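To begin, one chain is listed below as structure tokens, in the form predicted on its own.
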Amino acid sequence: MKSCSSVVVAVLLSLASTVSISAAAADIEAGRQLYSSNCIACHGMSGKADADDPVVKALGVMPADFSDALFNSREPAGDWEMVIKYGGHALGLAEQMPAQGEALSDEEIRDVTAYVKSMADTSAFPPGEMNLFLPIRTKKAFPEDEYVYKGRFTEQDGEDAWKNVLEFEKRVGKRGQLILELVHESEGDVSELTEAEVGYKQALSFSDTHILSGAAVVAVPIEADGDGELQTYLAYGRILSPSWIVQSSLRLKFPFEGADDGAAELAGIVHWVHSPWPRRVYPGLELVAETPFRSSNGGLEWTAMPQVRIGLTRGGHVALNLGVEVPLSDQAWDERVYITLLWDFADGSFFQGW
């Protein structure tokens, strides 16, 4: 346990020392002038459109409310720059939002985006830039509104096994998230709804390049044997550069029947973010190490998981993740295949933007 803690501390300190991404500062005053000339007719002076305005009525849709701090904070500036440049249709949003790429330069688009971002005080909200890709086993730090299906097929001696998880995540307040999960497992003739999990996650520290969160989850058995367990974890995410992001988590599992029989899990993943367009294929490599609190239960287990994130919709709010987990130590199973389907319902309906 001591060695595992030392590893995670070293990892976090190393990541924290990474040089922040530099970018040219936007001119908010220039952005204000551009907004007044190009955007105010539809979006309103304060960023909230007037529903009774004839121009707004003619649109047939209500423009986004930039003065809403939660909405403003959870949308990455880069996505808004793309919407301004290529139009709403490019990211599966309203076609009434016209492309401005021929009328405005990239610098002007950056300026007007910065001004729109300043229309609400979002200092207490984690920025949307830190809504990083959902890994397979590494815990995600950003508090989000999502439905997630996770499927796992385990090839092993004897009967192969399936595990299905349905997860509901709901944003609470400025930094929090509720977590609800149902777990079903089958192996041979045994098929059962094994447990339900209820938890809460809170963002503890964040900036435009990093986020650190803590969470606690209670797992309660339904049809399976056992008395349940408490799981706690720290989750960390960082943007290393425009092309690379890294995430890591340390999770501790404490069975209610005996906390000493629990285990510690350290996981981490690196993704190559090669394109700003969400509907692309993004490769990643994940490593997981798990060790029991008591050495008599066995030794350290290592696995590696190459995987790909596939954006299915133009805005990427519906995405697929496919991966294969390969043992790097002596374990009871040969390999595991994962499939994850994610729907970020705060960004639109499941069928929007295909």
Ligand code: HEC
Second form
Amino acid sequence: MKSCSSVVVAVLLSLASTVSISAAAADIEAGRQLYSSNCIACHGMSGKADADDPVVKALGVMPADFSDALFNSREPAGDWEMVIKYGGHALGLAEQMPAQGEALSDEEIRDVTAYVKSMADTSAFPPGEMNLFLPIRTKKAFPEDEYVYKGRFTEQDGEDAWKNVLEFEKRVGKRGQLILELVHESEGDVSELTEAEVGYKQALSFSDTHILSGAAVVAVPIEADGDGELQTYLAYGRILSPSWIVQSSLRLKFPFEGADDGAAELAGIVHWVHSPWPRRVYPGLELVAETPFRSSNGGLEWTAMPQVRIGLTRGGHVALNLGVEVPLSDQAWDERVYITLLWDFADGSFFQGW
Ligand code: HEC
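For comparison with the form predicted on its own, please write out the form predicted together with heme C.
Entire complex below, previous chain first.
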């Protein structure tokens, strides 16, 4: 079983850079003309709608500013093609954004999207395409604005255990992100806040098909006898093809008291992205290997985690992950169940687009 999992992780990690996504290049000049005739009245010449314009005033919603590089970079072109084709309502945005699927061909929609994407210089920002699905244990590379609740239930002899984590992630600058976390644990009658975590993540390298980030997180104990910890990780994401994505991370944990008690964790996940619609169920398979630095502290622990991502809102900015973690080696527990609820608050309020 072990060797089988190592093979899978090795494959996940070393995936060939030869796989490329084939799509004919969009014609930006044709897109500019389509924009002038179909979009300019509401979105404005520069991509920033004019708030004083009577047409824009009558909309009652201010269209977002395409010339804003942070906003422009973080929205994947594929999502915008969907909004343009099927209209704002279909993707959880305002219905004032009209569907253009009757008026424009798919190729024209690609051209006009490429033009809209060119309205800001986004070269210094990680592209929204690389904002891949949040895995359960593999660390995510894309810097974002998000609230995440993670619950982990472990069935144990005697007293079952819950670990609850509330995470706040805030985009900083062009490629950074702040991390704040509160950890709550309960086992039997004992239920307490155990830890607060503060950290920072930075995208180190990215393109339209890959992203690599590094992060450092300090865990501060809240309970009296807890020990603090420094965690550092590298996180990598890659789009293999329009329907397959992989992510992996390598995390090192150094407890403040007795750094020898630290551990390394290697995790990887593959997701099948079978549809462009966000409100779907997307299966993934994750593998995690964790080993203490000192072999006297135990051996390598393997787990497999089949999971699904369920887009809840029409635009998928609120989503649920459900997964079961199954030990492949000698762990002290039989299985763990995970529930993650995430809200990407850069894409709208929690209640928008259900
Ligand atoms: C009648 C006015 C109107 C026209 C015409 C129009 N739009 Fe929009 N569009 C809007 C409004 C309003 C929104 C904002 C929806 C929201 O934020 O809820 C929007 C949103 C969008 C978005 C989504 C941005 C986001 O928030 O992620 C894209 C992309 C877009 N429009 C592209 C286009 C393109 C390209 C055209 C021309 C082919 C076009 N629109 C024509 C009004 C219009």
